[in-house]
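Form predicted alone, single chain, as structure tokens, below.
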Amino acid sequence: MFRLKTLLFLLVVTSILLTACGGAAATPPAATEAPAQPEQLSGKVTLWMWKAAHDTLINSGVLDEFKKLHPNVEVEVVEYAPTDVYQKLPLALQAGTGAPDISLVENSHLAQIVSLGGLTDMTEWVTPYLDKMNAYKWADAELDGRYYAMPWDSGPVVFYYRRDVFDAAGLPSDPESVSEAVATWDDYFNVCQTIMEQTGSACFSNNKANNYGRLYEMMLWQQGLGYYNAEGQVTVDSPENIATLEMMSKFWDANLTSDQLEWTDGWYAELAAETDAKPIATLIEAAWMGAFLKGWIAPGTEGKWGVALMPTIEEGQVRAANDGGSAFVIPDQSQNKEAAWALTEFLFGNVENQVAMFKSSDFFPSLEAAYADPVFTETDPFFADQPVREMYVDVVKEVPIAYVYGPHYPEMNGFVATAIQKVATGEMSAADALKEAADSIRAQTGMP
């Protein structure tokens, strides 16, 4: 028995040695398991966003790229209008059920959503990006030193103008000259007077009875102002805010504006009109407006637009403001937070993907490393071959931190919009109307 066992043992050893030496007659080793891979993400991620943003993910191809990287993650996009998001998301957060894994939120409503609670604390995830995004974008995402959102796009504000109207008014129409001509709001007022006298065109649209304060907010932002200050005190009735509204009212008093309401058919028609039909001469708005003008509002006006720097209230101030922009939040209810963050980081923390989405939609990236891409120096035929994106980059770097948005933005904006309407229709002075609005805000919010 002992000899038999010894013989068998020697045969086994010999076989192993022959295999290890790679002899020609050796049998190939059995296939081994693949090297261990990082844990694969899986499951479903539900995302709430509006159609324009969804179209950007689809048309840019970035969503398909994410699916290639994470084939076991199903991404379901539910399209809601922004107003629907701001009804459904707060209800779901407060109820503790019914929220998606991710939601897109405009910066105008972000601080309000954050203050409700119920969002995932994303501080550890976003910390590597704090110095890589536009600094002002983090203000609405932060609460008590913690961060609850990841920025997507920014809204650097510029001065759009009709070159053909400026030419008809006998004014220089190249961007550098226009920037110089409208350096301050007083300068802008003089330019608007010339345009009205020489062409009959209104300088810009600024509805009186239904004004909701968007232009006024951009004027405040440019000065680093807002509806409250860093200490949480209401500043709606501050001397600076009053002076800003008084400046805006000068244009109404001089009949230099159109009364068309933004985002209505009449407003679109004014922007798209031919020169002899007296188009609106100028428009102060964010970079994303360029995509709307050339995409669906006024595609027939290619080559007739230019982009300059916005005016300032006082000489020497930065010629930059913000309007809009958005971010992703991850509700704490999410059952797939790791996958939700993986998608968020893939979209907004990746230069290539941010550039792809920008090319698709003109949603201006908050990720500053993206600006090194050659697309930001390209000329744009819609703007008479002006390299307008270079100006967007210059402007976004100058946008000050302001206190326009915040946890009580809907209430503050509502009261201020009413004040603006009262001033525009001659019912009250700017000082009285804003004092009334400020007192109402203090009473409703408890802010000092």
Partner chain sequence: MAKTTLLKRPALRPAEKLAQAWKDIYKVRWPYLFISPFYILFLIFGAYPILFSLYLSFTEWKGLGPIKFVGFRNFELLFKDKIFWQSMANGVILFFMYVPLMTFLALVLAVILNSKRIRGFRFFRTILFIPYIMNIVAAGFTFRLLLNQKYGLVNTLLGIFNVSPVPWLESAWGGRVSLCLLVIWAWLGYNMVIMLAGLQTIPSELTEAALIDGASPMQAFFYVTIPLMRPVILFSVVLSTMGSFNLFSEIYNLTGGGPINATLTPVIVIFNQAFGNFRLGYASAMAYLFFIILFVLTLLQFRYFGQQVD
The other form holds:
Amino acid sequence: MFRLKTLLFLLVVTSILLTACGGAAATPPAATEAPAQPEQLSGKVTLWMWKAAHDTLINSGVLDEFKKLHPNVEVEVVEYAPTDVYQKLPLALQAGTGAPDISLVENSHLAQIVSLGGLTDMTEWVTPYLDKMNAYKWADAELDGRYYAMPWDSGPVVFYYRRDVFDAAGLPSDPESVSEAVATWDDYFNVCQTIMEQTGSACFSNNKANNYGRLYEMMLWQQGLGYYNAEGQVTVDSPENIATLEMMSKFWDANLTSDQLEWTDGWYAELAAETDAKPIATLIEAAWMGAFLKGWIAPGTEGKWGVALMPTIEEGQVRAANDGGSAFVIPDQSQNKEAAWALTEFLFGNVENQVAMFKSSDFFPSLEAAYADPVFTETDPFFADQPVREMYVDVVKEVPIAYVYGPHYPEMNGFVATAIQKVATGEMSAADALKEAADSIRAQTGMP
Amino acid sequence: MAKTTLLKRPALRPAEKLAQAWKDIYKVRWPYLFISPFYILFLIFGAYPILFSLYLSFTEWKGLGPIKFVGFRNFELLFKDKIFWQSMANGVILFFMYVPLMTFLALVLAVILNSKRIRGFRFFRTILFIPYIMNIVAAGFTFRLLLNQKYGLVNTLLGIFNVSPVPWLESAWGGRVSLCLLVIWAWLGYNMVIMLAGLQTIPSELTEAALIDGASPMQAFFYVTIPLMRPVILFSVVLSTMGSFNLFSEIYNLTGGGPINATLTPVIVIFNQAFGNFRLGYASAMAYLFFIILFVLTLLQFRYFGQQVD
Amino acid sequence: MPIRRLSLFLTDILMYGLVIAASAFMILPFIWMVSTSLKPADEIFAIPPIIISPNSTLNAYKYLQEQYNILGIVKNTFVIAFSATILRLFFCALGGYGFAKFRFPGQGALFAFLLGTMVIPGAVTLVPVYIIMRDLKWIDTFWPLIIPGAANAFGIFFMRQYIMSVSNELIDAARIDGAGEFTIFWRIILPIIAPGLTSLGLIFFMGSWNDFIGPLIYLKSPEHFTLPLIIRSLVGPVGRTVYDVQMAASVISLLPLLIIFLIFQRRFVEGITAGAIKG
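Now show the form predicted in complex with its partner chain, given that the preceding structure was the form predicted alone.
Every component of the complex follows; first up is the chain already shown.
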């Protein structure tokens, strides 16, 4: 009797445990002998990317085209927020299991993930594309002369502004005049003051206590600066970097900015606000921002936006920077690398498909041959029929080499963001805060 | 039983001794068998990791590739690491911000509910305790929603009384206060229930006698209840101390350690170093130092605790 | 003594005021959580705030099922919490019995050691345990959430205290009848300590159901997620936070525990207070 009961109990427990865990055991996609012939590629390709990117693949129809070409390849997209990718992908790479066949990675985190190891060496595959993509995109994909990523898009930074607010402030609102009016950050400061006096609108959003440094990075990039230099020395506390942060604080001190944190509902609401509801007047951001404004942040403001060139710190510098941009990596543990590369090359190495994706969502191609497409001269009703894409192309060609991203980017960004927060909340001067950050970075990364 | 057999036994040769010892142990094999699962699991998931962690703390390792031995470098770095020491300081600040307040509130509420002067004892006890069963992720995000500076319900309600919007999650002290609100919300009921159980062990005649002798309810509370409750109070304080340094999910889901690192606690910093920067060696060194400091702190409290109880 | 009666009256008012204020503070987040989960998106930040929207909808809940298969997530959470609880109860009762009803060499030291392990913060073992799980190929499975905690020091301590109050006569009688030691545990002890098991089981179940850091580290695929993890994953840095959906998931995560708690409230409270008072 007792034995039977005991046995039953153990059976129940083990069966529960087995269903619990058996169901969870991740089975990697079945290994397939992948021959080079495209029509014979088969098997499953899992792909990690965020929602905006997934929507682009679907809405532009490129995924369907790929399926027509390779009917035996099944593509499964898993949507993750970028922060989740940066946590899960390295863990999966270390674990040797659980990684997808392809993952999308932003350039900001690419070098860190490349330096961890565990990615497929794509050098043989990407060599034909080395001189076909924006040159600066390869820096984060390379380690010791080998390449571990294939670029998708670039983030040429421009100056978005509300034409209606400029009109209300009595300022000229056509793109040429605005570009001229905000030629330098000093000019920009005067424009912001006029806007604040005339309309009460904040010039741009730059949160104080939770600032994460993205705008500051664009300002550095525009000057060809960064967190370190070509020799690998930490430059976080260089006079130029300090001056840049001091420039930023001028806007805080004069109360010209909104404190809404980027990518929160308060920020969306101020970007989408009606003319008389004190909308945020300007926004310095990369080309992909256009699609977000149009698509889901402020679709109701069609025709009220314009695009100009970003301001420079010193007169006469290039008016271009990069923010974000992304690339595909193929984990070494993938069982279907051939098919994964076929998809990667099909999407990013092919002018037609890059253009199709750009049309659908303003993910700006890193593939330079794409710029010849007539779509880049088209006007856009959202920006009051301005041919904004021409400007993106002009800007991307000017983007200087800068040293913002790199294998230690997350740590550096963290320390500098804290410094910016301390300056913004009046806790420390720019020089002291950046010195403190630089010391910490030197100690922690071992960089000189 | 075992003892008597041992005494009666004549002198034995070593081999026999060993066999006899084994026999003795075999006789009492059952309790060893019964308690063994804990020690086996602890060996694998406790002892081995603690030793491995100690080894890792002298190395540099990203989790992949070779493990590089670096001697005491991690600890040298650690003593200069402002973020780590700030996180320890934050633990102390948070402790003083919420532990005394929460303990006092828990005791007062327990005394009130226990006084039988309040109707609906069960009802109120249930209400006050329910936050304890809510998972902290859900609680964190609900608080984020409530405390949003511009759109949150709390600032909207305060606006009715002409209070200008409070930067709950938008300033260093606002972040700390918000975090304390969340922790008190989640843990007050738990502490109160412990106090209630403690109060029920105090004979009610004692406080009643004090009241009859002319003491005010306040006096009775401070001069009769609190001294008798000392062991229970200290138990809850010791638990809360360990809690304030070990806060993780509360912070991860409410403030993320910000604003301006004001709510970073050691566990968050260790987690970020391990799973954000992949510096497993450094994270291990940090965990070790944290463990030692916390251990000493707990030991001190237990000594204090012990003295008070005597 | 009118002054004295007045002061007692005022104390009563103060006492009610405090209890009601504290209760309001405790209840407010729940009200807002439920209310937000039922609101259409454009009313979430409406000013003045809307508590019960006339346009209430279950869309957020439907969305959760369609997009995230929330019932599957509930099932994951339950399977993990239930397996972990059963396993823990079994080993804790067994260990507690071993310590409570036997005398054996090294008992005191072993028990002190067991209690000592309770002060080790989880942070120390975070990295190495992760490496162990990785080498066992247990990442993205439920095992790391079930196995390491299967015998828990607090639980053994709790069961020891509980079993000490069980009379020895029953055990001795069974031994004389020739019952094996495990049979005695299974047949005699377990039924007697059922109330204690319930108390402890409720605490274990709640802890596992609400666990966040474990699933955060070990679960990778969305189809293996647990409820706390799915609530967390509903925020993205780019894109609107779907507050209604997030709050709906929060409601779903709370409801089962709330029902269990309301049914077993007494046992629950016993479990929590036992450590503090008896210890």
